[in-house]
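One chain comes next, on its own, written as structure tokens: the form predicted alone.
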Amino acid sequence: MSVLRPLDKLPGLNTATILLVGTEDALLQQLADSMLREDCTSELRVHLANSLPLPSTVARPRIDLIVFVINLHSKHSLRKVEESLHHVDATFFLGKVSFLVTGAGRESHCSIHRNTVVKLAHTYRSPLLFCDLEIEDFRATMAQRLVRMLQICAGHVPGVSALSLLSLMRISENPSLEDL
């Protein structure tokens, strides 16, 4: 099995690459399109995948940020993300992985409890973002946020690293008993 490592490829000059992993193809494509419309000083590359591992026969650039997209209305979505996490090297979890949860607005239709994804993000010590990707304004705002995170993870923002971004995002969370 192929494990995705953050430093297995050389970085491209002034390029930043994000990998969106999830089963909701249409939502991922809409999010990718919104990200590509954002004004950015770097050349953005957005790759989509239903699951990991990625095919080893395809030439791909270095991945700067992985975003696992989970739809609360689909247990299949959560299962695919959990299976994909086994194909990511541990060093990616030092600020270069994030979880994006969609579908939380209609809680009566959810087949996955919100605490399940909160525990998953906590287990992997990765940021957890909530956004209803079906609403254009919310999707555009999330695209802006992801582009900024991607620029930081790619090293294009002086003085801020992926690890420092991770620690800043964790400060806003409520501390758990084990962290106190």
Second form
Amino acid sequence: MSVLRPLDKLPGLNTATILLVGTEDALLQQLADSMLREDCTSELRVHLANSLPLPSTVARPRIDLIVFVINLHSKHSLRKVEESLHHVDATFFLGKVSFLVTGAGRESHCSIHRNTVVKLAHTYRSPLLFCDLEIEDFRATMAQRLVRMLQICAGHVPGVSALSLLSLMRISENPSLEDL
Amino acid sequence: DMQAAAEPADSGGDGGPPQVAGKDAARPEDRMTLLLRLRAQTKQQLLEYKSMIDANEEKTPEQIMQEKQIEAKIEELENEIEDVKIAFEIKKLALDRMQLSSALKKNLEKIDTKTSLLMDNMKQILNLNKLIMKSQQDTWDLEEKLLDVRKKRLQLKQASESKLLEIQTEKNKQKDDLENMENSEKIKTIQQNLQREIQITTVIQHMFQNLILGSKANWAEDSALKEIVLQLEKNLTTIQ
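For comparison with the form predicted alone, kindly provide the form predicted in complex with the partner chain.
Let's see the whole complex now, leading with the same chain.
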């Protein structure tokens, strides 16, 4: 399957699956570990990938949330993410996709401008999260946040859907971002 | 290249044993909670699939719109969603209030009105409301005072402006007067010149008088000479 569709499979009972896409393998693994350590009533499954499309040989459950991880220090990660975005169906972007940017802390090493990722998130109308994944505490906080988002996107939270979460997150965005 | 790190996380709800096996050995209440939770989950997921189906049935606009138009349309739709959400919240609030007031009514019939916590709360609410109204009144008064002070300041500014204008005109008048006086300086010099001329002429008069007298001519007899001498007697200082 070359394009990921959000609702083409039936959900597993009490299972929520997140797909982390990014070129920074070590960081993704650490983030995955932090997420799995989180206390959560649903069963979490974390899949990691360097890029899309995913090989269709493996049977995998329905993916509830895709997080594209971009490292501001490497243009390669941005390019890979941009290529992978083509393999995601448009309906995914109704709240089930999020962008996570790392490396914003060390301004001198950044080769990608902040505005580039902000524009990217704005084009795909998906939330943009900033987190320095190398620092343990920030990573743990972000893992917590991602777990909550994942639960909502998997439909495990009654009354809140991925779309309503999306509009909630949009409101709290800095208004100046909307002028880009 | 994909790795699946699929380790199930904590699924216990009570902080009990994290193993899946613990679910079967749990007490019936835990199982009930779990079942209820799963039911809520399944409901929510069903709702998602249903709304997706409904969305797919809506006909998508066939014409190719420009990006700006699409963005505007998206914003419009998002605003619609927000409006519906707000309306829903307001209705929910109204319903909650109705439920609360009916529960209160039922409760009030049963309780002792003097000592209950409810009455204390109500009294506290009334006190706070009084405080709020008083504070609002104070705010209003202070704002009025501020407005008055500002008005007065404006008036003072205007008065000082007119005063300064007056001062300026006065100064200008003074300057003009000074200039007039200076002009009168000219007049003075002219007068001085006049004086000098008169003196010179007087000296010349005397000179001519002495000439005629010195020449020992009988000026009384000649009428022209007589006229000249008499004219020379005229005192020129009376001219000014």
